[in-house]
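Take a look at this one chain, the form predicted on its own, written out in structure tokens.
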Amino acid sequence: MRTTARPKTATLKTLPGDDVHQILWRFSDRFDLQMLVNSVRSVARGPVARLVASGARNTHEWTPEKASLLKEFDAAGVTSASLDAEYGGYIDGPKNFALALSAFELAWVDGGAATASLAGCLALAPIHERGTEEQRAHYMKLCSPTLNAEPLRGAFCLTEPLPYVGVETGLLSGKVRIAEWKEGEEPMLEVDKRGRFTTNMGFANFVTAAVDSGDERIKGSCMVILEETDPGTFDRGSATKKMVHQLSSTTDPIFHLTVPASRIIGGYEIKDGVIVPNFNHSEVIEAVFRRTRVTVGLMTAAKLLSAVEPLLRYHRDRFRGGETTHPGSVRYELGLQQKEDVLHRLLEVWATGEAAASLGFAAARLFDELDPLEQEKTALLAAQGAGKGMSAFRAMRKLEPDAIAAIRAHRTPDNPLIRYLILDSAANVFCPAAKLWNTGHGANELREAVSLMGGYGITEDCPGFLVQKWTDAQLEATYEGPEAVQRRQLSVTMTNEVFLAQFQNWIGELRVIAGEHPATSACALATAMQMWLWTLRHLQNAKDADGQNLYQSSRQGVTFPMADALCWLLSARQLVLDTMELAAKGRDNASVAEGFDGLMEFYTDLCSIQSGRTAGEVGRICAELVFGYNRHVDWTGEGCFHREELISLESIIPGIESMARDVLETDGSHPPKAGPCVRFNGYEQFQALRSKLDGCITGSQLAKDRAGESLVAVMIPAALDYPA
């Protein structure tokens, strides 16, 4: 095979800083977001880091030291970041991306601190997304540190005291009943709710809780606002003995309260003497979780990227201080970086972190774009009399052919309903994908990071708090629905034809990138996406050896691996797109221009590394599913030759007897295997794609070697900017 040597280029000079990330994640023109990052970072790498270093994570209780962080969040503007300007906020427009940046900075140091901050936003989210105007105005003002010296703090209470907490959000043991309903007056409700694993309960003044009707005069489920001053029991419960996220308060609360019906989030109607909430609890939760799940995924991405600098320092300094290690020697200057193993493994951690961040921030930006369109869509459908529920669903369903036509024509539609349909189909995939891949695969890579610290990695004073971050990631993988929930959602949303039309376009876009920037391995990624799409279409129509349909909700051995493969593809693709953004704008940035060639070379190699790993994962998963549900032929079936047949055919086809491999001898003996080799009739296109994909990975390991040279040469600060 002929090869072309790639000329030696510059290496990475310094670790990528804020200027690089602002370009990659598309906020280099947002001064408000840059100030937010700086403000949150000052809290994360100051008060938060000092608390972790002093051992504050060693207790389950909510202590005064931990509580002091709330005031730090208020003073730094972290608490106000989610509020609109009229309620003391300072960021205009949708705030999904802003909250994602805030969580990323806090989780860079400690996941529990990030959770403590975000849980307040989560408590307000049902009110913000589905509350009445009166509810929004009342609680947003009271929760604003700008407008109140002692702002209200909230908690979100969904899960129930069932075995294996959080496995089924559709089952609610919390009940709401009519306590009193005087004629002409507002009904009073009696709410019974037992929470489990509820964050912020150590200090929450109010709770947004999911409950089901326990009274024939109330229809269905709803979410309701509970306050600590309401008549009855507001028991915060005992602290959960969790081994992670100890800087957040988590308890199992108990509520038995009487509240007015106006506390039903989103309001209600009275029909034939029955209270009918405008939104059931599932509708509220869907609006909330499809946004906040992205933020949780970015918390794990931050941990991965935060591990790079401590690992580089540890590897270089590993042998210093020994009597036989002298300054200037290779052992002294490089330490463990003399060996390829630590370089390659660290690069995989780094590439995963970059891809996870790229995917998560892309999803957050997508929701910022979607939010105003959603409001416009709701208003337009209401004007058409479509309302909500099935009538709204049917109205939008009719527009799908127009949306697909616009996508295939690479045209931005004028109709806002069609624009919403296109963005929503992508958001419904990106949200669970970011949560699933970032926290699931991210947790596995964090284990790699800890192992790269050797024995130091599992000590309390490990630089960068890596062991705490690794264990924290295990909880993040279960937050707002464990991995099975995300896979289940993906198995439905990724088959949406509007999404698949966009997916097909993305393959073509990657081919164009591959032509202009072949070193990114975008070609391998495009082929892997093509293979995934072929496999999905095949599985949707294929049956297993027993005649059962393969792609159906109960066949999670089929749908879940396909969801995993899609996550790999989306994250690697987004890393390539972000790197192209850096290529387009980096050289024009004065802070990035110096050393830009080495920076660009390094990110290009990270793309190649991640695309190669993705191609390998997708190829394996698709091959297992395409062939794995067929029954292997045995020596009594088709595909084998009997010796007698070969002897008779020899006179017609000379040499066939010596060429045949799968031969059943006259005495019944045969080669030592289960049966004749599998034939691939009907699978020729898949086989061609698989062969092409394997070839497309060419060069990905060379990219690791080049990127490894950057790890050896890159300059790092003398010490971490937060305490060990």
Contents of the next structure:
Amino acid sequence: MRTTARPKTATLKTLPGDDVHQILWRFSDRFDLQMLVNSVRSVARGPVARLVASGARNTHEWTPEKASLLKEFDAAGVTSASLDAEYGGYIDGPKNFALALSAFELAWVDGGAATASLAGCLALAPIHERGTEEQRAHYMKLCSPTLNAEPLRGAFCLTEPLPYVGVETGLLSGKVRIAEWKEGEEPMLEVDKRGRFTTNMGFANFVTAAVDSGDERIKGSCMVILEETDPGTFDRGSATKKMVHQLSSTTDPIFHLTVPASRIIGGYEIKDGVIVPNFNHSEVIEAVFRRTRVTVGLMTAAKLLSAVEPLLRYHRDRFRGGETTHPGSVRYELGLQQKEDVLHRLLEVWATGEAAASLGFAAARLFDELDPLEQEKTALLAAQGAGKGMSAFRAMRKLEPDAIAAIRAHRTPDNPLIRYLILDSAANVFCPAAKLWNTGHGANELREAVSLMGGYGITEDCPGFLVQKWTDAQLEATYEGPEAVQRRQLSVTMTNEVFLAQFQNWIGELRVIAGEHPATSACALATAMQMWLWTLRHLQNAKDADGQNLYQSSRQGVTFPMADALCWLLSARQLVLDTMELAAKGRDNASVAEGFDGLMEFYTDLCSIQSGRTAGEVGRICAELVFGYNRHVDWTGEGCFHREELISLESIIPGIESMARDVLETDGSHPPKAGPCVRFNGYEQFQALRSKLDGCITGSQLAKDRAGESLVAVMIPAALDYPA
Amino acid sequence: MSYHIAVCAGIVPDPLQTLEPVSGPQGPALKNEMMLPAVLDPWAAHALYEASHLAKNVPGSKVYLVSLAPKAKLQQVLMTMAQKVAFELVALDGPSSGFTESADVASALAAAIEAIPGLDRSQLLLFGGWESAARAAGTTLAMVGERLGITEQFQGVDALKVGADGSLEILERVEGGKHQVSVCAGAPAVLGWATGSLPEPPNSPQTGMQNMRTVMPALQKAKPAQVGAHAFLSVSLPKQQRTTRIVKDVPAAEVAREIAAWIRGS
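Show the other one: the form predicted in complex with the partner chain, since we just had the form predicted on its own.
Once more the chain from above appears, this time first in line as the rest of the complex follows.
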């Protein structure tokens, strides 16, 4: 029988460069973004790396050296990348992908620098997403380094001291009251807010803060803009003693300020003498976080990929310089790369990094596609008189059957509202998935990277700053919504039937890819997706041994692992899709074409490695959930034979007594095990899928062996392009 | 008085890359050269920064970046270089490795410069590196000048001052760490720059976006250059090869001592 496993024909010649990444992440034709990448890179691998190497991370305080980075960001166009052209920006259209690339490049060297850069965008995001025209024009202009020699800097303040807003974003202690409301004049508000872990606070000139009403003349919550020159207290607070991201300024500020009501983000109406903000704080932060969380996920992805080159160099050079290790000897040429374990583990780090980047950038592109559609949706709903809240929700809900029908028919609907529904359902899954998996699983893999560097790995001057990147990843898994928040969101959004209809289609698409590119293990991935879908449907209807519903909000032991499993699937799938893009376009690029065969083989093997690991994880999680909530039968219950029963049956079915395994003897004794083996009545389909999935993993370890040959052969630069 | 400054600049592999000579179907080459990240030749890059500085100080002047390189690689390099200074690109598609013949390259570059629409040859300043990181022969620029009929040529330039009468005062490197001061009446002239005195400008995506309006069309219509028709009888590695080693906390004197010992030993 012929097999689909390929013999090795070509290996990776050089580390994948910009040309390759531009194809994989789909920005080969975006010169503005390519320039942004180069510009940010020069800051990251220059001033940022020098600061880290000189030990600037060893203080919690915001120092002049750290502050100098802000000017570097301004000069290199990092700050203005998020701004529209009218405010000195240079990137047309939505900027989710651009900011994702920017954060990726900065985090390649230091996550804190990336956070410092992004926190300014985060402060402006509520104004950009939900602010009034006046607010937008005013603050965007003042924050533009193109238009101002000393641009304003902002901070975003949501989190409060315990036990208030943190994981649960609805529980606010910050209050807004009416300080003064003169007849015919704009009301003046008194804002009381204590923040915790507020980034950029060491130097911010303004703050966008979430507060709740503490006055019956103000309805609900809102976000307000506070300025350092407002009357009252603008106390920046002391520096948070965080052990990570020390190149960003984080403090616990205190505000007691009087501001005009025009600072309510998105404006307000007055109804029956009550100020009604146009957007409550949840509506504002939802619009903000669903975009910025993707970027955080990409920061960890960058760190994983940045670990590859220093690890390759360390492994290869490990024994050079020793008296008994001579050039030309295997020990000299390969160093630790003689050992299979080193190669295989590094490949897992690399495959995770590629999959994480693929997922994150796909999510960022999705939001770029969604942004204009969202504006169109808002306008259309407003024209229908269903602009906001429940009426908008109901209007969109009615369109779900049409959206599902269009997905099943593989048709792009003409109605922009339906197109929005489809994209939005995917975005609502991709965003938390990228944040959760990239940072959570990414942190685990970064620990692996540190350990692959041996004792050097835990030193401050480890090439590539690996230990800093590992610990930073823990913060990335926590801020802007910790892992539990992402799992909670996924447990809801992944059951949206519009999303699931797309998911079903993706299974078929992966089978087609597998037909043309079997070595990607796309088929294993498709089977794993099939198993996940079967398991979800089963759990949605099944009950546990005590008769309780399995898939329900409070049952996080069920919903959260399913969310985790989905993340594995989505990231591996996206790596396969990106690799297919490389297959389609790589040869057209003269730089990529030279080593194309080896490059494609390597990425194909990475797909297989990641798909194999994914299949293993998904199989384990699904099996635990499908069987784990049933009670194991014991020797007193049904499911075992009694000896007397067998003796009497022997005359009817000769031989049964010798064949039966789980037999309770007449004296009550039984085989030494927990009980009769579990029977699978009703689970035959799952069992068949599980068995099929295990078989589908065939070849993924061979892929690891092949890819390992590339690690040994690939050319690497003589030194890292940033100091350590 | 204004200048048309044509800066000749090739691209070379990023200096951190490991370079390995190999024999290819077209003769000697560098292993995986097309796949290695490239940069604008550092010597020529100094010339470009000096050209931009001069153009800013002499109103009406214009900078042309004239480059012969594989277009796909050149495009990647320009994603950074286009952010540094404003220029108009004149691109030729062809190999940029150290194994091309400088006379061929000079012919192609000279022809491309002559064909620049609206170029005032009487006000032409031909800039470039006095040598190159590709082969360090430093022969191309002089030959481009000769082909364009420019006889005022200066090499190893570190500074240029324009006098009120349009004369050019030029500081050239000579032996013993000294400079020679020359004065010529004015353009046209060839200036092969050493390092000059200007720092590398920071990246500015805004400048880059401005440059891209001409860069992309220029790359699209870049014509293949006729270079590399010569056969090499033999190619050998230089006796002195780079050995990159990262060291920390070593005094400068110790580093100098080690380098001197390495040079003596080779």
